[in-house]
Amino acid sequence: MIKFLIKGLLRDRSRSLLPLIVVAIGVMLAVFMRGYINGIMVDMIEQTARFNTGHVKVMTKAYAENIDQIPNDLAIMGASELQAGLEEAFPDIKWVSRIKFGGLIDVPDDNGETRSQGPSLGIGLDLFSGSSGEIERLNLSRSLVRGTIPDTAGEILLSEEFSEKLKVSPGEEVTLIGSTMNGSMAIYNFIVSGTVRFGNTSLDRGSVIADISDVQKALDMYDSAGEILGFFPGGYYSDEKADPVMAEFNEDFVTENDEFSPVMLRLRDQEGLGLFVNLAGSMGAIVTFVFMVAMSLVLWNAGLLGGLRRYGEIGIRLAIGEEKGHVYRSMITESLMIGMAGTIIGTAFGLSLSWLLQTYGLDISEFTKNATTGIMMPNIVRARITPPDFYIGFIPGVISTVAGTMLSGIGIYKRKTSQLFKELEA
């Protein structure tokens, strides 16, 4: 009987060619708006991830309580054999140290006098070597506005806005005051190498970057680091992933009563970004159901109007005597197989869109010239497929054309002998 059925469909192209393509097109749509959607909403959480959280990060307790102040009086020490400790014990996972600060940039005239001066936000990054790939996950060569990125001690970066602001240029002596991690004053002279936009207003007033060697010695933080920083491989964050390590972790390393003790969390546990990722998570499941509804109702649709056009085929079946439960059951039989056909065919092309989408990207740079040429962001719009992609157009590929056809021969049982023979002398 099946064999006869897809002989069927494949003879009469009026049943099963436009049906096919209507369910590949659905299907082929709804898998990549969902990869798509999914690929947004992934890229704001790792923004936020490369720029500040890591996917996991490593503070001392004391600091971790009191981070929004950026105490670096309560920073790491010993940084370093620390780092070495995470990357022997999670080699898979590349670690990162960092140091924020604050203070005030002083710009001095030809006497040496003040010039011009601000208050700032800093960060000072593993800029020198090499190995670290903060220059790349920051797209600082991108984001870079005039002059270089720093490649020899005692230089630095400065916000465009905020260079404009304190009137200084690429190559002229700025000096950096503030605290030391002893809490006496701190007071440094950087050469500003170059200015960068970030891509957020109250960044780009008064942000400053630095090779972390530099914010060391200006804040006498010898050998200690404020944060370690850990990213996943595939530069995608989990809570698969950072649940076994963050115990891991915390199991080994965290002692009870030590303030300093250092401790991991996850990108979900800080600054209110676990809301975040479940909205995220949300969101794309919001939108892919209203878009899946939205084309399961064409669908739907499509296989009710299929059935609506062949009353004339099911009455000449039902005039020589073929019984009606039979003719609901074939027809059903032939929705189900042009829609497993239909979803087949509309995932492969799906899938193949979100992955050109995820591999290769979409450069909006050129579109959105003074939004994406900063750090915080992207100018490349990419896809995710993830594992429910390749099996979410079964839902409305099958599930919507199947009940469309059931709806729709349901009229068969509702067949009389003599509107049947009225029909066929018509």
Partner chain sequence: MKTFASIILFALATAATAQPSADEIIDRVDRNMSSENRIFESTMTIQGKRGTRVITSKSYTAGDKKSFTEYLSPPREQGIKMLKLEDQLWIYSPSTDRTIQISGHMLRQSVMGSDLSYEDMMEDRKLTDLYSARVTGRETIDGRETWVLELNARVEDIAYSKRKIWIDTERYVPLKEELYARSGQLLKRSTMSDVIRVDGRWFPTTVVYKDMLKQGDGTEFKVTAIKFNQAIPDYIFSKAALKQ
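Superpose the two forms; the largest set of C-alphas matching within 1.5 Å is the rigid core. Numbering follows the first chain given and starts at 1. Worth saying up front: this structure is predicted, and the values here are computed from it rather than measured. What changes on going to the form predicted in complex with its partner chain:
- The rigid-core alignment places the CA of residue 334 2 Å or more apart between these two forms.
- A displacement of less than 2 angstroms separates the C-alpha positions of residue 63 between these two forms, with the rigid core held in common.
- With a cut-off of 2 Å and the rigid core superposed, residue 351 has a Cα displacement that reaches or exceeds the cut-off between these two forms.
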Given for the second form:
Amino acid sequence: MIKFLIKGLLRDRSRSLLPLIVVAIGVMLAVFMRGYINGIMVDMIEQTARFNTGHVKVMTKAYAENIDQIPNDLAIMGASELQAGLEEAFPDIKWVSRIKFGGLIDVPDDNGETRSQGPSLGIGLDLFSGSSGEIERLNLSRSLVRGTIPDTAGEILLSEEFSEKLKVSPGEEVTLIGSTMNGSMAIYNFIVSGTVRFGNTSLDRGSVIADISDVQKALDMYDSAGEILGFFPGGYYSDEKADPVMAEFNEDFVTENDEFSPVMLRLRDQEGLGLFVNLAGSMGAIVTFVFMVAMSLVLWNAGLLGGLRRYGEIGIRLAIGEEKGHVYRSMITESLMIGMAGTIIGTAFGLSLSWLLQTYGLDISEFTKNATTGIMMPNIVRARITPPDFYIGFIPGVISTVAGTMLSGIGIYKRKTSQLFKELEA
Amino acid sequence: MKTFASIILFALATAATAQPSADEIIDRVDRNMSSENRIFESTMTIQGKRGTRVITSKSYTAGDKKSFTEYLSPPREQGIKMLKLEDQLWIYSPSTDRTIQISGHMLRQSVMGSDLSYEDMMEDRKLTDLYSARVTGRETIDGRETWVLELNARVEDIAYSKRKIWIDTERYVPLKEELYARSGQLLKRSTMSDVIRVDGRWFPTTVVYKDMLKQGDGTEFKVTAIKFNQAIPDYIFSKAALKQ
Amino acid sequence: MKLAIKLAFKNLIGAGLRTWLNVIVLSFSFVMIIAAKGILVGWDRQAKKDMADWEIAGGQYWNANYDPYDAFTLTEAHSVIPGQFKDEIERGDMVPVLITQGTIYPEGRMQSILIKGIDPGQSLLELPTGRLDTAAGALPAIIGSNMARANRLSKGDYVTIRWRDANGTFDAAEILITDIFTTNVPTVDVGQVWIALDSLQSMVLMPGEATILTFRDQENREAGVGDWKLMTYKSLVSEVDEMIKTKSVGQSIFYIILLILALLAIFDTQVLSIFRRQKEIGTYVALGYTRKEVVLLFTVEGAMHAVLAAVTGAIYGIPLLVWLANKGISLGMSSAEFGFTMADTMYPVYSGSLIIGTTLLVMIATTIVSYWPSRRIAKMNPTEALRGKLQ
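Show the other one: the form predicted in complex with its partner chain, since we just had the form predicted alone.
Entire complex below, previous chain first.
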């Protein structure tokens, strides 16, 4: 029976192709939509995570308490050992060390005396190892305005506006005057390798980025880091992932009553992001729900249409004596197959689209005339694939299609055999 | 009224001990403490949250206006030189081969993480030019008799509008100093001790600076060797000397 | 045309469930587009309103040296308030603010802050400056909730602040926190302390001086008055504009997809109608309709989905949207973290142009999708069509 129906479906394109395409397109849109909505919903959170909070962040207790002051005197000492420990305990999580710092950037003239200077905020990141992913994480390549990203020791990136203010170009030397971990004066020379745009007025005014090894040298923070950030695989925060990590961390790494013991904060615990995490979840759910309802209605309608399309054919089948129930069942089986096939195809396409949008992102800077790409404003829309994307398409795809066919098929029972030939004559 | 009160006070004070006027006391202190020039080595102990740091340095000063300091240890600070000429301050760092002028808001930063700002170090005008001083009483500090001098600013461009100095009545060295805000709030306190006699002068070799608004134990500054009236070549006080 | 509309309407209603499914989906597009855009417009307005209420009013004059992103410029960024503003200030239509750098010492920790002086009697801005008049042993001061949280300060706390006057002389005083206000505008909250203007002026020896003059009314403002430069309302809110623009692009992809979905359903319906109703088409032609007219009839029929959707959307959408607009959408987060003004609760705003624009957009899109399959009619052979032969 099923073999026969499949043959029928394959041979009669009008019976299968159009409904299949409609189901597939519908499911594809639904799956893609969900990924997209999830993507933009968490984008703001993830932006903060990438630049600031990580999905989890490890600091010393004292540093965490005074974090607004960037208290590098309270930084984690023995950071590489701690990072290695974290990597061993949580191998799935990408751990990166960072140092935030403040200082003056001083530009020398030919005699080595101050030509211009300005206050700056800096971040030391792992740019050199090649395995940290920080360049991609902070969208550095695309935010580059002039020059290149530092790739050898002693190079530094300046925010473009800052470099204009200081009248310094890539290739020139600048001196960072800051304070070391101990509070001594730190003086360190850097070569400007390039300039970047942050897309945030205050950061654009005076920010610098250098490799963490240089910052450690400059600020006498050997093997120290202000913060160790952890990023979950797949690139998205969730409490389900963070909670067990935090529990295990608290057990294995934390020493009670020690000001300098490392502590872990989840993204949710930082900067009032917790409520935003909740909001993103519920907004995503609402939008998904609305979309799924819409999708179901559309496919229901498609099922109805599919039934109507075959009005004549059903007539003939009834006329030559096929039992009504049999016709009805075969139609439902067919629609089930079409629904399944369409859903699978649609889900595959939808997931591929989402995956493309998740992996490569869509640059929307073309559409936002004034806004320019920067570290804080990536202007890239990304989707996010979550496990439900793999099965959520089946609700509208199969159930609605079948329901539509069932409804339209009711007509079969209403048709009178006596009228069939009259209809067929036409 | 104010003058009247101070006259009474002065009269009382003179009656009691035949004490010199405040300006005379400051003058005596100046004569005791300052010299044509001096060379000294010192250690600075800075209390940090994670333990203490000791920085040693060697300084050359000539009069009030010129001074040159070279840091000797720890290794990270070694070779950093600081030159002060009149109201200008340069720092040279050997690792970067840069001479940086410290100016503007940079002067308000702390020196090497201590409770002392560059600005505090820079003040070289004579106290008697800046403040009108009067003796307000006598106190005993660590068994030493002192005069308590209150100095009120008489010029405008000055960081602290009031100072109180406790001066040893016998040796003419300050044993304690307090710096006040215009509102009268105590901002900084330094206490001097370990007074020694060098070349006929009394000299306090230990000073503890403390920023009174901040937590912490302050910064201890200890002179480990001092020589007065040495022959210091002039080139020491030039920017060229920074790079050597 | 009237007949075409009548016919189209009857045909649609006659199709029953199929029509209503399409209409409901299409109405979703209507409501979602209006709601989503409304939220953005509401957000934009709210953010700007908050900025105006708390910080910028109708615009500002800045001292030429003032740079809000560089606190070191503050030592230079003050001058005597021009005499021509005297009346305006007395009327309460202009509020001068003097800003100076300082240090606060909560629990012996040091933190750089801005000390801002403002007239306690002002009513132009929502800052609870009335609380600065409170007579107390210490200097009364008000701070924002984010400042309070970061420095662990509460109402009634005494804390020392230190500053330097115009001559560079240190000064320090105890302030008494007389009020903590909650605002969505971090630039009047984070890292700053508000005290009475005349107190600050005498504390820093800058009598009659200010850094910023905020005014109620932007009409007829000179671009520069002495060393004061005009900052228009528009230039002060430009960051909000930029953010909203970015958000709206991300958002539009969402409802474009929803609209495509609805249009897909209508397209499907139209294809089937034309396929199934060839006899009807043949009859129309036989009755003397030109093919163009028949195409029009079917197009109108398809486009009428949009009309019905607008009506349906209105039935459940208006109560929903009104409810949303009144209740707002609570974000429950602090704006301070994002560095720009952002309300915790967004109240959507639906403008007439938004509703009309959305209706037109959906109508036009639906008409195009309805017209497209109908073109086939024009190619039909009427006699064949009349016989219902497949073509």
